[in-house]
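Here you get one chain, nothing else, as structure tokens; it is the form predicted alone.
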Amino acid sequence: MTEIPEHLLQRSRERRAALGGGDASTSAPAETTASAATPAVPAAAAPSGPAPRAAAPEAATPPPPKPDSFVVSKYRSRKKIPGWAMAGLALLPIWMFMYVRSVTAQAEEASGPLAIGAEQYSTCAGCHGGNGQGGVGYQFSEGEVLKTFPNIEDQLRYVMYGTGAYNIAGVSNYGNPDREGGPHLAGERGVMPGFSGAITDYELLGAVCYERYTLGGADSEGDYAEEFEKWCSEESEIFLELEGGAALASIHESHEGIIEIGDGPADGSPAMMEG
């Protein structure tokens, strides 16, 4: 800033004496010349960065909670079920099971010889049918297996060994031989397959027994009441012996008024039965 010389000064001051008589010593360039003696002093710099957040408005005081509607207060002040009441209840489905199990008749069971043989046919179904009606194979079913086999030894040892074996021995007639209608003979409607050693000589004696009374019809307390007692019962001694190991081709050792099943393949015996 560029300093106002002294004599300009003093001649300003008198010419506005002169002409307005003020005093010259108060006149305003002498506030020039001490406000241009001294450096003017900078404004201060406004702070940098992000201006202040201003403050939050008071949080406004949150109204009262609503009062419980009468359902909801009458549920709060119920009593609470205590905790051995609960165990009873978490057992009560259990005790329903049980009850309903106790009040129903259960269909009854097969067991024994029957019982293993409805498990076992399925490996005949598919030739001779599900119901025993027949198919490549002949029919079981409405008394046709009893006609061919009226003595169980007889079909007994056929399952056993099989066409193939009949037909190497030489052995034509499975069957009754006065059978009605013609005796069967060994490869007329295929080979039939020999069990012996596929299936347990227990096992073997139960689908006989239930190829004859389930699907043949043979009437346990009637005229084949002795044979069903002997074999196919759930008391039969020879199927419990067979369980316990025994082999078919030996039972007649061990029980008297039954015809020998034998190792090997034999000509069918004419009916031996009584009525």
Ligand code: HEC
Second form
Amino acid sequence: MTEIPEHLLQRSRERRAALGGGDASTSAPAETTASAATPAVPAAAAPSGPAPRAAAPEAATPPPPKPDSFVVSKYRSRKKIPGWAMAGLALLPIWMFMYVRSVTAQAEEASGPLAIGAEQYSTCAGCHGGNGQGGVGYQFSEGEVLKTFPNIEDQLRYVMYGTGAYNIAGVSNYGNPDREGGPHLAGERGVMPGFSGAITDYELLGAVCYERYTLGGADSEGDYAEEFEKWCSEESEIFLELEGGAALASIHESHEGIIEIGDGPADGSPAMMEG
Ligand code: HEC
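The form predicted in complex with the named molecule, contrasted with the form predicted alone above:
And the full complex, kicking off with our chain again.
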């Protein structure tokens, strides 16, 4: 009769204990004599369900963690936002809201001939250049527009009626007949559309003021101070009257010293002679 060595018996007892949850009495001594066995899975760790799987020895040692990818390691080592800054960041949306409101509120409040003109000039910029440098239409900047129109009334009339009406009326010289280098004649350069009716009279005045003062460089405190005050300053009575519905064509009736614009093309006027 062969004797089963004690350490084999011991191992089988342990297996049974691990599998069945077994009786504690047989597995208990195992713990005291565990020296010979491979590191035993503790009975308590074994699942007690009806079809338990023995915990594989490999499962006991988890695989080494995968090294972080480049992106993840960058993310982990990023600078964190300090707590005191979070307070400011939390207010950011409110600040943005207030900022946008203040900007749009300002745009709504834009008033006066030059501010209105700056908005209206977008209608003209395509042909005359964003800075009045010229394009399909003439240049306004560097005083060019002032050479053609020493008097603002002639410019207003021309912008109101445009090349077509001047051609029909047989009026070719819409500006200063003594313009240096020769006068600009209707149709010479192309077709300037008439804007009367397309925009309001006060918007039209605004665009013309913008072309003369902002783009053309007329000196509102020097040579053109009188014209500026009368037509293009924020206190301009003419501008206010136009806003109230008065017509450019007949504005000369209620103001002294104004060249009649009238309801159609007319010859342009020369610069006033200095006394
Ligand atoms: C479709 C292109 C076009 C648009 C838009 C346009 N213009 Fe003109 N403009 C012209 C052309 C072309 C001429 C020259 C016409 C001619 O030879 O009869 C001209 C001429 C002028 C002149 C005469 C300049 C000079 O020195 O002889 C003035 C002033 C003027 N335009 C103002 C305006 C204003 C103000 C607006 C916007 C409200 C405007 N234009 C929009 C094409 C345009």
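Under this definition, the rigid core comprises the largest set of C-alpha atoms superposing within 1.5 Å between the forms. Positions refer to the first chain, counted from 1. As the structure is a computational prediction, the values presented were derived from the model and not from experiment.
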Worksheet item: Once you line up the core, how about R13: does its CA shift reach 2 Å between the two forms?
Response: yes
